[in-house]
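Next up: just one chain, as structure tokens, the form predicted alone.
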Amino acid sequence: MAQPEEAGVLRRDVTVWGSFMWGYADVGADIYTALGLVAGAAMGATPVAFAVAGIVYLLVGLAYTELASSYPVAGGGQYFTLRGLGDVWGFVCGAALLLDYTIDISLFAVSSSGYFNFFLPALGVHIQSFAVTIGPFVGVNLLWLAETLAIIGFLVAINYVGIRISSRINEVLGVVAIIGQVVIVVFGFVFAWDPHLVLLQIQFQFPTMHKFMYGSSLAIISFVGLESISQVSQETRRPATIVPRTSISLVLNVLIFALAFSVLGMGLLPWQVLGAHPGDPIAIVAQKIPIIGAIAAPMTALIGGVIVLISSNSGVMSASRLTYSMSTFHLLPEWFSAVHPRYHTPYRTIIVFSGVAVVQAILAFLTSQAMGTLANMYAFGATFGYLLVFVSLIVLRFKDPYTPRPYRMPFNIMLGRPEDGGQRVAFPVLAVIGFLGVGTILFEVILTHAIGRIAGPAWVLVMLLIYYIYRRRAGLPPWRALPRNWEQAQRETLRDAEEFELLAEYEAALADKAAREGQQA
């Protein structure tokens, strides 16, 4: 019966404000980066194309509550697949969402840098000047590579010491980040907001279907992120309780504020201005509001700076919990999941995937737009990730109705007759409604996005491929799932998380299950 290796546990160290800021650092920070690429796509049209993304986002948000709250354990959406489809399809789910990861540390150490940047000109320093030709590539900017570079140095160094300190940055600067939006986006209605701009410009700058498409699929990257919350619940203390909190409390917030802000910023300018901008948007918008205009743009470009920095630093957790938890499963070799022993962190992986991460930026700053080639690659793996996390929430209703479910989607259809021996199953009709919406998007990024269509498919073969070879020399089966004892395991992680609560109703409902069972026999 193969079990998890006992390499070493992580600390539970994140508490409820902890956990929340993980989960906005990384998701809350995206309209920074996204309100840019996404108006140089769906023109006019770019708060429709966030209003599709954010149904989408509403619906992922809901499922990763109801599983995170109900399998506290590192490895998020891929630990959900590994028990709901299996070792290949978790491992699929994992490498896609590891894609997703090792973006987000590139592009957002890419993005922070150019919201700092926004301060060079006041020194006599234009970031352009540092662009140059290297053989075949032209327009490479080094100072911006080098800032990025050093951006993801510093995060790898705060992330090998420790999640206790890696939170406590997240929960700071999280802090003065939201403050910050909510001062820009009231001043910004009160004192500047046209609505007769937003809406001149959706009649009659609305954008053809395919860039519509290409709009709202990149406009997912706003509301990539909450697989955070998931991946650290491990480390959360009372998981249970504390996730469906900060869960649903994080979707409506940055639901919210990406609303907002791609309202607020179609009506102080044109869809062109905000396109031309995708570095540092967000300060352009604030520059245009009067009173605070002269200090609102560089607070915000600040802001922007270290809510997109930490947004990085979430992805420098997830990637490094995420291949923890495929190390201890066997999906990945066991070298991957060895623990710090004084830090209690999964160094190995930090280093690796942030290595990732760097080899990503460089090859970024080689193509004319570094920004626009690493989101072009973001949505894919967060797509195609959610798709199997929706599947994986339909089949476990099934496989697995005896877990306790602090959190459950609403919408339910009663399936099962307990008359004749059965458990009944609440079916989830919003999980089936996600997984056409989130479907719809990644089919959008296969249409449109020409990087990620290849790049996608490409890193995740070459993960499969990675995964065979580990397997056949570790002497296991390559396409079929190891036998494991998940009812143990998950008595383990509940006592593990101390809900005690949990675990007894968990006891009870397995025990009724074994009446059952033997009054068959």
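Positions refer to the first chain, counted from 1. Take the two forms, find the largest set of C-alpha atoms that superpose within 1.5 Å, and that set is the rigid core. Please read all numbers here as calculations on a predicted model, not as lab measurements. First, how it differs from the form predicted in complex with the partner chain.
- Here residue 132 counts as shifted, since its C-alpha moves by at least 2 Å between the two forms after the core is aligned.
- Once the cores line up, the CA of residue 434 ends up less than 2 angstroms apart between the two forms.
- Once the rigid core is used as the reference frame, the Cα position of residue 365 differs between the two forms by 2 Å or more.
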Second form
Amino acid sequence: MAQPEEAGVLRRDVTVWGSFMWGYADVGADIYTALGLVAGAAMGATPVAFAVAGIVYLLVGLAYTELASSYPVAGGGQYFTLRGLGDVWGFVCGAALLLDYTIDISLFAVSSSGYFNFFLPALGVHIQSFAVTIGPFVGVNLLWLAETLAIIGFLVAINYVGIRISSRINEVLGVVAIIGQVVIVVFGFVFAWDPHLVLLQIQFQFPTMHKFMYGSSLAIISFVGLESISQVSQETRRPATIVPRTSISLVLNVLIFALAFSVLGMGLLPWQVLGAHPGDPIAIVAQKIPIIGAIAAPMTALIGGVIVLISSNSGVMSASRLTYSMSTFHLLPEWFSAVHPRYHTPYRTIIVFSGVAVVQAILAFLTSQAMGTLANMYAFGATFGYLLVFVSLIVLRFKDPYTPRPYRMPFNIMLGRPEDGGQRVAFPVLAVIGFLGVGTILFEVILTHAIGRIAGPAWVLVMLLIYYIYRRRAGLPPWRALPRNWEQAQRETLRDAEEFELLAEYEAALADKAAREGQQA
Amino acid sequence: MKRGFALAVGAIALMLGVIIVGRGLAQHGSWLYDLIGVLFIGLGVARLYEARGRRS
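Right, the form predicted alone is done, so what does the form predicted in complex with the partner chain look like?
Now the complete complex, all chains and molecules, led by this one.
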């Protein structure tokens, strides 16, 4: 895949399967990380927590499908918000998503090490024996921290010199992971699943409302990553056709497996066991399955470790794409998108944001639960970014009703009267419901995540300060949007994507608009 | 999108059918259990077959 700094010549060579696997590498790996964390918080109500977060995620998925197929440009949520709400909110959304990408790097590096640690007992090594007390910090696991830093270092090195995990490896691993998931789900439900255990846990181990809110807001992290399809839509062939297909398939795939694993896990093991293994929960579930457990558990740990590693790598790459997009629109200094003279990679972005991930990992390991701490901030960044995306979708329906939407969120109320010279606007009811749903999860995050509610907004504020200083120094208005010719940009995007039918439809809509404005004048 | 929908429904029904029949066989469930499983498998295969001929 082409580098972001080559955006002027980004080739559209990503196919349906490539687009799906690009998203899967990011969002498909989330359940490998989330199950243990959510079980530890939502206790017996773990499947309910996943279902609540899953409904919200479904709506987020539909919103991204509409926006990514209508505006197939690298930048994702940040670009949609920029178009809908202007520069400041576009920047704020970009900052929230950038926080998520840095957490993506650190959290999934921790999780990847967790899956590889599954093999340590076979070597006579127990990870818990490496936990030490450093001053006021109790239970700092030095081995796990060293492994995490080594993984981040490895990812920085391969991205710095431009070695890519090829699309082919990505696709093969994705297929292996999906087959592995199907085998575990089918064998688990057939041979080991006990529905009584699920019901007993829901009935007698239901958490307090505070813990349930914490659990359901953590469950949202098992669905984060749809951004990737938007990020890569500028490199996707015929995005108007492909993006809706891959996006909806991915949404369904991830939702089904997240619900299946949570129900299966609670029917195989008490929640306490899953909660005690935040590093390798799916391998623990696989281990419990009779007949295939002895083979499936190490295979799952291996596949989980690698797929989560790829997810961590996608954080490094997506951060550079997003930063590039932000600097293109004068939201961040061009300094960030400088290209290495020898390797032709965005080395400054890679070093700066991977460095942030290193700091996050070290600080997280100083708390009693490293993964929980990182997941706290991950949930904040995702829900805050998604909230702005929903607002942008609604605003864009009014501000830009002319852009053809190959996919439109269902359930719309038609407003406006063309016979009176007005433009018909489809008001998206589901987007309002999605906004309320994400708003509720964000409220839960702020209410229950002691670290997320401080660190998340603090990150956005620090980034906002950088934005303010940059815009002042560059002689640009800090709080006003720069004038941009979005119509021309949309024409160029559709032409570049070879979506000529949509381009003709767009031109016709603009001509109609011009005619109406002429009549009114 | 119709083809994708048929594919998704087919795959889910097939997986559910295999799980239900498998549980029936593995845990000596009743004939009704197996029948429901077989119906799901039939539905899944039919939807997948239907999806072959559809265009999105």
